[in-house]
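What follows is a single chain, given as structure tokens, in the form predicted alone.
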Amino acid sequence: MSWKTKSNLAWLGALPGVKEDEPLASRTSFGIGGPAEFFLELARPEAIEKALDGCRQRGIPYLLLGAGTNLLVADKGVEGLVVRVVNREHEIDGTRVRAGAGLKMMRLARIVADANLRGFEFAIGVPGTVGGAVYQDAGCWGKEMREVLVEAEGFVPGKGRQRWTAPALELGYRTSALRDGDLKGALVVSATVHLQRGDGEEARQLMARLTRERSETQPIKTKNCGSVFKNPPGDSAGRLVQAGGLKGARKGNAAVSTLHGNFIVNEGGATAADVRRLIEHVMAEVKRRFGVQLEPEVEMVGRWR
């Protein structure tokens, strides 16, 4: 039985601040994707929790959206409710920092450096939000969120607010219990990280150097989703793509970056179908040439059938 009953649609349409058929392309770093049937952008977690509880009770599908990085939205859009969390508060208590799920990781990296805290410089290379970083154990330059995370506060529809320790979140390379485990569908409200006291100026200099290096080796000024594939054990997805002669490969207006093999760029007007066909082509070629099965890091959401 479809969730699209008259009462469910009326309930969704009556949510305060809700928008219908809201374009999502502009809310993703890829600049790709169809509309959300219903869309809410909220800073108050309590209002989001109420909406998610209502969806659970009514059997309405929902998608939690952060900065829209590491995401490929289907051309036909997303059914049900899409909720974007934009709570961006932060609080520093000694060497512990609590940050709202909607705060950008790059912004938080600069905030903690200004507070003379070290150990979070890697986040200058993570374009997503704090909530997204917890969701997929984001990282850069060999360091991941799990190395600094103390706990996260969140909400499970039907069960209320919860606190999760890092072990409870089962954080691993680009995965967690939130993405692939028992907490799937739960909302991250905030995260607390533990850092070290140090020289903020040194932290800023390191982040500036890392940013320069990143701009020289990654197509950061293009529309892309970040790394497309997970690195296979003991190897690099980008190296395999390059070794297979796949840099510059394209489907429609989606192309493998000539700067870095693990990036696909939207050259203007690329569709989600273009990107998906290119991902499948690259995977098939790497498998054929090297016997390695690449696994997508980018998450594909929405109506694909």
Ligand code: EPU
Given for the second form:
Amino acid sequence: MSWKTKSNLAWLGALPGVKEDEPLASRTSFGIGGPAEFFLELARPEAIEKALDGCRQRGIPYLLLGAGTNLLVADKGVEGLVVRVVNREHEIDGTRVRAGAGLKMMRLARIVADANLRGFEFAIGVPGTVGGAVYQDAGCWGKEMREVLVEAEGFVPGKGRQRWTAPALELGYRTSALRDGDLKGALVVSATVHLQRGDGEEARQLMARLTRERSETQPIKTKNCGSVFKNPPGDSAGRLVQAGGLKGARKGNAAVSTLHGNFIVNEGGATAADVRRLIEHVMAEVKRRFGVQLEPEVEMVGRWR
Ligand code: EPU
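Would you mind generating the form predicted together with the ligand now that we have the form predicted alone?
Every chain and every other molecule in the complex is listed next, the one we just looked at coming first.
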């Protein structure tokens, strides 16, 4: 039976602050995707948690959205409720920093450098939020969230608030228990990282240099979703795409970046279907030419059929 009963729709429509048929394209870095049937964005997690409990009880599907930087939303949009918590507070206690899940990683990188803390410079290359970075062990320049994470606080619908130690979150290269394991569907509320005391000016200089380098190797000014594929063990997806002559390949208005082979760029008006067809084309070609099965890193959500 569909979850779309009169009573469920009425309940969703009555959630304080909820919007119906809310466009999601502008809430993703790709700038692609149809609307959320119901959309709820709040600065405080409590009301979101209540809504998630309700969804669980009523069998209503929901999607947790962060900054939308690693997401491909289907053209037909997303069924059920899409929620976004934009809690951006932070608290520094010695070398420990607790940050709200809605804070951007790049912003936190600057905050901790200004507090003379080191070890978080890699976050200047991570476009998403703290919550999203925990969800998929985001990283850059060979350093990942799991190397600094101490614990996270979150919410499991039906079970309430929980505190997860770093090992319990099972972080690994672009994966975690939240994305692929037991904690699927749980909301990250905040995360605590452990850093080192150091010279903030040095941290800022390093971040400026890394950002310069990134702007030379990645199409950071375009509409994209970061790396499209995970790097296969011992190799790099970008190298394989380039070796396969696939840079510049296109479907509709989506094109493989000519700068970095592991990026797909929305050149304006690309559809999710364009991007998906291009992803499938690249995977098939890389498989045919090199026998390597690429695995998408970008998460595809919503109604594809
Ligand atoms: N390369 C090519 N052709 C290309 C692109 C890359 O030959 O078109 C080669 C490079 O010369 C280099 C190797 O491939 O020898 C690796 O490339 P790069 O240093 O650009 O890093 P990457 O492995 O493609 C990873 C992360 C990025 C992160 C960068 C920088 C993954 C899937 N990607 O990219 O993360 O920004 O390192 O540290 O692990 C993301 O996850 O969304 C993301 C952007």
